[in-house]
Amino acid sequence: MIDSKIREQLVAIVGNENYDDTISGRLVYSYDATPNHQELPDAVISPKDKQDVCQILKVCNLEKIPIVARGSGSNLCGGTCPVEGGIVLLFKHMNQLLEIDKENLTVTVQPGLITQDMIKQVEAAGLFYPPDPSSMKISTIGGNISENSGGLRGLKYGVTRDYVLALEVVLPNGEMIHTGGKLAKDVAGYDLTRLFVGSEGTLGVITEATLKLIPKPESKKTMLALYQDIEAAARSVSQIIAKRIIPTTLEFLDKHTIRAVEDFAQIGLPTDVEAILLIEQDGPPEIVARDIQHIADICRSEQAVDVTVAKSDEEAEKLTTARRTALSALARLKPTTILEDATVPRSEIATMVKAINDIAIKHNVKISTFGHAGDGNLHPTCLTDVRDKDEMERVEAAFADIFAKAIDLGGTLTGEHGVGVMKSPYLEWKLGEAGIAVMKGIKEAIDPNNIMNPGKMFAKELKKRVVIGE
């Protein structure tokens, strides 16, 4: 607990109305969207501005009090669960869009701004911010940057880090630094901007960000390809990319996910097929029409039983909105939903999809698979019940096999969800002992007192590397 003298210092900084150490107030921020992880913070603080953040961190660094900077808590890796107590920082007062610069094609924002709210304001100005995590209706820009969030449009446009030009960051000692700028080129020193993107709040607190914008696409078309063979759908993904066509989105849903989404969204998805590809292309109308035709031909050549193009923008929007509900739809079916994001080279999608199904059978668990197949990022999702200890052990073993297979195929543990608590025991499988040592060296140099989101990234207990086939 925070003693009375330190409490007085913190209240003096933010005011009584922005300091909450009641049981109910702390309970609300003791967990995030990750199942089976919950710890009470000692207090919840809402800084009014960046100066408050600097002062709070100075006090906490001196007293060695943990700090967890939190967006909306929509992450799926336990990244904002305060596993070592301390203070949860909320940014409800720092949620403004500060500037849209049409000459330099940038937008400058505070960390608490909701992603979709920013996208709407940017598009109203005739510009485009592509990163679109499925949680964008509730997630914040600060959270997106901390986790390096992806989204449905990642195949063509990349992920959050590809749009972060500059950051204002408060370091653990309370000092503020500025990285990058409104620049197309900048090689002055280490790329500190990219260091903080995806660092999951373990190095500092982001208080402002300048993001790159691009011109809004002229047009777009959306299509559905239906399959009775799940591996044929996966092969189609690899073939589309091999033909050098890069769609805006190229999403994969297996039959279990399709049925859950249709039951949830009621938009008329066919529930009698094994898999669906949801594909969108944008750009000049003539290029979009050409690409959609080529993609349809490829899908048919790979045994698609039906290929249809959305007849209107409204129909297309219903399809993409339904895809964004996949996790919510599946989560209704069982008490506990564990969703991962193993990622492989795009050429290995078919191999990975088959491996996931084989692993589910091996461990006698039910795994639904959907995800951003076009960029190799799959979301194997296990519907289970945390109260069933035997099944939970089998689920954990299944995901360990999935991580191992992804790495064996040249992939990674996580494409967009982050490491947090959930994947930290496995991180050395990907990076090796030397890679972990480099990361720890960076962490210790910037945060020697380990106050920034402690207990994340670096596991206290490592998992033994799984060798598939043993």
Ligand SMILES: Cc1cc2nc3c(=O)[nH]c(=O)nc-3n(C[C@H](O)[C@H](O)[C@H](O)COP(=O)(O)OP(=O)(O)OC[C@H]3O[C@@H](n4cnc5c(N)ncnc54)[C@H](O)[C@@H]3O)c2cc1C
Contents of the next structure:
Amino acid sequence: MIDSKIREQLVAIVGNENYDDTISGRLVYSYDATPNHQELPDAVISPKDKQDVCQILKVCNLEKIPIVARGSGSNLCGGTCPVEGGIVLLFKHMNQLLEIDKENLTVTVQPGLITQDMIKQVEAAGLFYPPDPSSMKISTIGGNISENSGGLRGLKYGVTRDYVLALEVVLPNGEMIHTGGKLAKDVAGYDLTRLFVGSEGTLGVITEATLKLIPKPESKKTMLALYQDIEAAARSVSQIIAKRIIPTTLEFLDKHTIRAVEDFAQIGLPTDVEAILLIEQDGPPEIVARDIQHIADICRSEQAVDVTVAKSDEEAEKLTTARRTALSALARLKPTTILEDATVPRSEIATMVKAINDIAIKHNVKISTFGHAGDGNLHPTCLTDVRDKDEMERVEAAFADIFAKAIDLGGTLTGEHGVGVMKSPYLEWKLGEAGIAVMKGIKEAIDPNNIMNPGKMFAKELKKRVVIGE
Ligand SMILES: Cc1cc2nc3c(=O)[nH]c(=O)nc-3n(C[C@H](O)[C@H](O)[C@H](O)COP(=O)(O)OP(=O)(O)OC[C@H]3O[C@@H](n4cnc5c(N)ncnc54)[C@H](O)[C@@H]3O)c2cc1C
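Given the form predicted on its own above, produce the structure of the same protein in the form predicted together with this ligand.
Shown next: the complete complex, the earlier chain at its head.
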């Protein structure tokens, strides 16, 4: 609850036009891209600049008001659902690209900048920022950093974490710190930059970030490999990596996903196959040509029924754009889409794909699978309806089995979508009691009043570990 005295203080900081506690304004920010989570915030505030952020946090810390920093709300873990009310903080006034430094190969941005807008500006300057989440048309850099987002190019180039050089962060008490710098080397103290990357708004508010850029690759080629046997496709992924070829992109789509994507994007994807791999390589033309030939040979030896290379940049772009639409395409089919991102070592991809199919049959639910197979990061997606309580229970049981299987195979609950509310009851399966205790210690040291995104990461109730076969 925000009483009239506190309201006055907050309005004095940001101005009336940037403080919204109307019911319609609050409703808009009561949910995010995650199904089945909704809670009203008490107010929605848009700071004009970093000084506003410092002042807002000071007031909220004193009054113990929850703060939920929000980019575009495209996260899939309930990360921006204000589960304990309080304030949703928007960055619509803090969305500028501040500098492209061509000598140090860095870009410095405000948190509300849209990822794709930044990538376009960076590429116009002849440079390259590889992390490309499928949501990049709408996601913000602040959200990408806070979720440590990955993308289609993650296999070769890594994820957001690998590009964050420096952060400006406002701590819950309103103090500002600066971590890292435009530096290739820096071992001065604990790595606070990495601590804030992926911290899901639970430790502070990021107000500025400096990101690493690299030279733009000279050329790229994109290919499709088609399979009538889903496990053969998964085996190809492991084989490509085992043969020491690291493509830029190595994406997997099963037949349900292919059909949904084709129906949505209509670019002529084959709908009579069980699975496809979308593969891209970039770099000097002669190396790209050599790798693409090797990959095609491997796919054919693993029973690919057809392998085709895109004839032009436009055709290649259509294929990758179609892949990026997979979630939106599937989401059109049923009222509720539950998408997970269990991740396993690459060598276990075939085992995991088979396990997901067996688990779907066991619980009598429909699961489509696509994802960044080269990273071991699969997106088993269940199309369902939250109003069907019986089916929802089976869906939850199926995903619990999937998490357990991923962990048994040396994997993890989430490769890129974060913990938020959704995975918090399962986090201990991955980290153990001692791991959770260390994380809680860090949280309490930085945010003793638990105002930063409360109710996320640490669950009130833990799920019992499921033993497969029980
Ligand atoms: C169609 C679709 C496709 C997707 N594809 C991918 C994908 O390929 N790879 C991937 O990794 N994810 C993907 N996602 C998930 C999501 O888009 C990413 O997690 C993205 O980084 C979230 O960005 P956002 O701006 O929407 O952040 P939000 O959802 O608004 O916030 C995410 C988290 O960041 C925190 N936060 C936001 N801004 C700040 C700040 N300034 N300071 C501190 N904390 C902050 C929030 O509190 C929250 O915990 C996809 C989602 C959708 C809907």
